[in-house]
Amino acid sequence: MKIIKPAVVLLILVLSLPTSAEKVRIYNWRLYLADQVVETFEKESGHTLIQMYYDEEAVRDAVISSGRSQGFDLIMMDDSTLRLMDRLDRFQNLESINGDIEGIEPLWRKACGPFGVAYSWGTSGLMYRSSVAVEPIHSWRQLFEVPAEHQGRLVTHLDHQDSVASALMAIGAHPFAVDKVALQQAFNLLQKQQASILAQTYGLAYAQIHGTSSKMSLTYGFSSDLSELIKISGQDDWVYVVPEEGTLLWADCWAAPYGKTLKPATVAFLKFINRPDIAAMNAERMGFTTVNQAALALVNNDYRSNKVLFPSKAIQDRGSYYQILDPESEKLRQRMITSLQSQ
């Protein structure tokens, strides 16, 4: 047998890591990301990979239009607002990427567009603790006029595109309506909404905070949340509904500022993380729906079988995906919103 001395050792393995290993800085949603990927991307590429958080789109968006973007590699957009700024010059072309990864549903590679690598999708709806509920929640409704045991435990954001279409689809409009008479409405229906608040800002962004001590028990939320807020909040009573008047069909995309220098290693992440097995044990981990075709023949029946993160076509059908809308629609709707934030 042939012995390889330690010496020998050492410099196979040096000589197997990247000639240059470099940092790879992402601006990500919370716990979007699996430790186990991180640690695997490290361990096989010999890079390290960075991660910043927001819990709020509006912040993410005043550090793209505020030019501090550049701090980073890549930043996890919505697949609406990456099509709003790709207009503005503020991401760069990764159609050369997109076109040597595989497997990607075209769908949600078409949704995130030539500046976008597609990572996961999902709907919009509510969470909330049945061990709480008088009565199951069912309706948008119930997040403006909200029911007496929820009272002061309502946490939710407040953002020009999700409250304002959850708003106009609590009272049956289409959620990018531009009606001034059913904005009106929509906005009645948020201010009534503010003295049940227990705090302004995202569910899951609450429950991280707080844990087994949260006082939360309705709240707006995606259906890639379900799993990771009973994991932190330590209470298994959470449920998800997708309300009856309908929900938004969002895709998650990994884009990458513009006029920054596309790296080697950030290439390699997003190769990575679409590799199928990686996009397997990411989803089944984090609990959200995977865009990678590829992956789905390696997840396990309990996650293939979840019924929140692969909803029914009655459900998909009565959803309605993000839209851009008009400067003077978008202006009147952000208006909506900062008046109710200096109330």
The other form holds:
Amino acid sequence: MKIIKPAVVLLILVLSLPTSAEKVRIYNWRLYLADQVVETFEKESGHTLIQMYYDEEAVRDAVISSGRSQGFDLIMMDDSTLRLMDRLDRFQNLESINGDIEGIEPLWRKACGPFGVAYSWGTSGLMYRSSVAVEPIHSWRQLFEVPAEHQGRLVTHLDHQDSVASALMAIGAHPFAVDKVALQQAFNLLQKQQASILAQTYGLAYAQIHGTSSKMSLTYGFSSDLSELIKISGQDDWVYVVPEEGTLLWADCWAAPYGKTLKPATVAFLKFINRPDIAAMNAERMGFTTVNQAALALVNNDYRSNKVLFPSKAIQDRGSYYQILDPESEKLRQRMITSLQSQ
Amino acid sequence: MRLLPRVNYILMPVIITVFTFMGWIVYEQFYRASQTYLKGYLEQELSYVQQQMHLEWNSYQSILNKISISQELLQYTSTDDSRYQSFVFESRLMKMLARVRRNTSQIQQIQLLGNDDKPLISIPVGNPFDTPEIDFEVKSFLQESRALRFGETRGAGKSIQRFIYPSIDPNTVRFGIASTIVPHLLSDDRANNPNSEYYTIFLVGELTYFSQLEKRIKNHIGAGVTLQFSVMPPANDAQELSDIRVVDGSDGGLVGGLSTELFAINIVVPKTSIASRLSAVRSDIYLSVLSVILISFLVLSTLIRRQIISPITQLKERVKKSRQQQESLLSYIESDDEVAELNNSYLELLNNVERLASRDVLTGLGNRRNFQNTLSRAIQRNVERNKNIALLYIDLDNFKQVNDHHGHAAGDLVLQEFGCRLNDVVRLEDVTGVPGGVSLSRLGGDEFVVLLNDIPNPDVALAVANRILELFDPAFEVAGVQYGVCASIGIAISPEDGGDATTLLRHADAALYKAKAHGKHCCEFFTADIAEAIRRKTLIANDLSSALVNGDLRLVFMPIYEVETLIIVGVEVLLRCPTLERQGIGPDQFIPIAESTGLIRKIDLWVLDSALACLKCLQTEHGFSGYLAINISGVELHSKKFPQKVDEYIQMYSIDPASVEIELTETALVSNTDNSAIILQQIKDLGLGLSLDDFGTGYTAFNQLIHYPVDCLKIDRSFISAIGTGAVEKAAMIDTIMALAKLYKLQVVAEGVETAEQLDYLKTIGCARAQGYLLSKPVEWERFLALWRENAKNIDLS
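Next, report the structure of the form predicted in complex with the partner chain; the form predicted on its own has already been given.
Below, the chain from earlier opens the complete complex, with every other chain and molecule after it.
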């Protein structure tokens, strides 16, 4: 009797205590998660969010395949890679969480599959400074046959999917064509591009590093990049354009690396991020297209009418989804990029 | 061959040989040193290359190891999902391999071969559209024994293989290093599972060591060096052999190399390369050797020539000249060396020979041969100098008896002794008056001959002969034994008795015969006249001497007239000796005799004294206004005391010197002109006048006349007597003398005027004064006084 009373008190205390503070480690793109969201989450939940960044998907993928992904609780994956990695049991099944979250567009939920929680979607295109440009950029060709005013001011990364796809689109081929002749032409364009480059890196990352002193005037990027780019560069004349030949449609998903049991904090975060008000705030702040329909109802007009974030149907029709090709084709694309990298 | 060339022929080869040999040795040393140095250098270089390669292989090995165990490779090789493999892993692997290649400068290619040697990845990508192909070198390697890959032949197996490949370009060497891995197994395990799937990684690159080494070595040593790189065939026993060896080559160069199990580097350094490094040394050595050869040859040659050959040559020359000239040019050399010894020995030899040849053995006097030479030479000289030679031919009387009675030994002794005494007697200078002009010879048997050179007169010979004869007075004693020998001497005088040696000797012999005929122990002249002349001379000299002592000399006076006015302007005093006069001997005969005996000095002084006394009397008692002329012998010109004596007499009689004139014959001035001039000047300085008597008969040159402070020239009678006879030259002489006198502003007195024609002629030519029989003979004192008185009257009258 005497033991029970203190035990009950202890139990109540324990139960009334908020759940112990956990750390959620996230591996993400830069400038993809609003600070305010992080602060709010941390305040509300008592958990700590630790973000680490990658600038290239290849790097992220290397981390994942090296097993280092075990150090993370959540990794921002693109839908195609996630689907590929499905097979290798790299990630945990998040269907249960998906079931708890409402409001995600079914299209995108399907894209991310059972191993991901959809986060955003968008297009790929070119960003340029209108004050520098003599004429508006309109074609993928101009990424390779760089206009004179952008010579030496082009920043672009070499990626075996993005770079090859944009080169293929530049010659009017399908971005995931396997035709060797087309690929040869694409390779030639990529070679030509080398002469005009200021830096061989992801444009947004370059701006992050150089800030207001960035000389970049033309870059490859995604629709979600524009607002952040303007913010960090201080150059408000940046323009995002989807070239006329086509675009690549992508979706980003949260994924939890296999091997760890999902922490309550992680689950809490995922749910938190999908709370309509939070999702709306996040999307507005960071300038990306949210997949959360419920959030869409809460966004402001500027956001809703943003043509970049919400491309027209015509543009969407021009778009292609990311694909994983057959091994030989992939190898070829790898070789192309490796060849260019060593030049 | 002559000495000097012989020396050269000896020196040159020896010097050349020695120094060339030395030079060669020096060069060899340099060469050897150079070789040793190069050997060390090559060893060092090869060792360096070896080390570098070792380090590099190690690093490649570690790279291969790293790649083999890298996660990228493991994941790539262990994934089943080919899409994932190609999408994710391949790029990662490729990136890693590309990074490795970038970071390792020598690796040019990396290839990953899969099972059955299928090429999977090739870095660099090159053309991405080409399928990866096996590298040519890799292919060659694969064709090699497979077994080595798993080391089946050995226990542990070698997982990493190395190979070196010579490329097509001979300047490059390709290498490769390969590792076979079985991804699922540990390296140790492989040997157990030879059939499992495996991958092979190749690193292929270019070895620059070889070309760098080549460049370095060629830079250092020279372009003649050849380096050869050769690949070793894969050995079954892959020991870690690595061998550096540098040895002397067969041609004197160097051969070396580094050999490992993979490759070998061979270096050949030809002798020419080493030699060319030494080219500067070589030329230095050549120059040095050459100059040393030259210098030492010159020095040695000069020294030998000067110190050894020259003395010898000089000696030879002197000996040769001595032979040619028959007199010795050699003289004693005081040195200690062989040449001096030779010289001195030769000299002694010559002297000995000479002595032997020219000396009479017994007496040490000259022998016949020597005598002949001496006589010939003496006669030759006599001709040149116009002097007399006397030859005294001496024969010992009764000598044969000495030999018969006392034996030949005694006879020899006598001869010897006579030789000595003869020598003593004859060589006394005061006897002969001429030092050294004597030679004694023994002609043979008991015949001796004495040669007197340069005798002034035959009296000398007589005196010598007499002295010799005295040796035998009363007898000739030798070593206590008195021998009844005596001498007969025949005297011949040259040139009177013969102008050549043979004649002279013959005549001397004749004189000897004459002496013997006269009863021996006497001497005879060859020419009776000479003897007679001597006798006469002696008589006269004696008489004259007595006359002087006895006061038997007298003066006579010959007035000198002025030609125009026939006034007596002066008087010449002449000497007379009544005693001799009675014998018909006048002053022209006895004055020369007095001069030869030296009596003339006393006579001159007597004359001076008397004449001045007369003059004094004439002046003081008879008012003589003219001058007095006194004849003086030329001998006085050699007497330093004479002017002093004159002065004494002048002072004694208190005579005005201007009224006294000294007369000297022109001929007397010829000899010893310098002293004569001084004494004449002294006489002149006393204030006396000076006139040259018998002018025109001597050999006075015009410039000599200037020397003498002469006041008057007295034309010799021979010229005066020539007037009117048609002897044109003699007459012309008078004109010449007149002109001369005019030139030198001298008085002229004509002597021996005997005819009026002569006097007239003298008048016409302007000769101021004259004397002669026409005008007045030399007269006695009383007669002269009378003449003077008459003349004085005439002066008063005119």
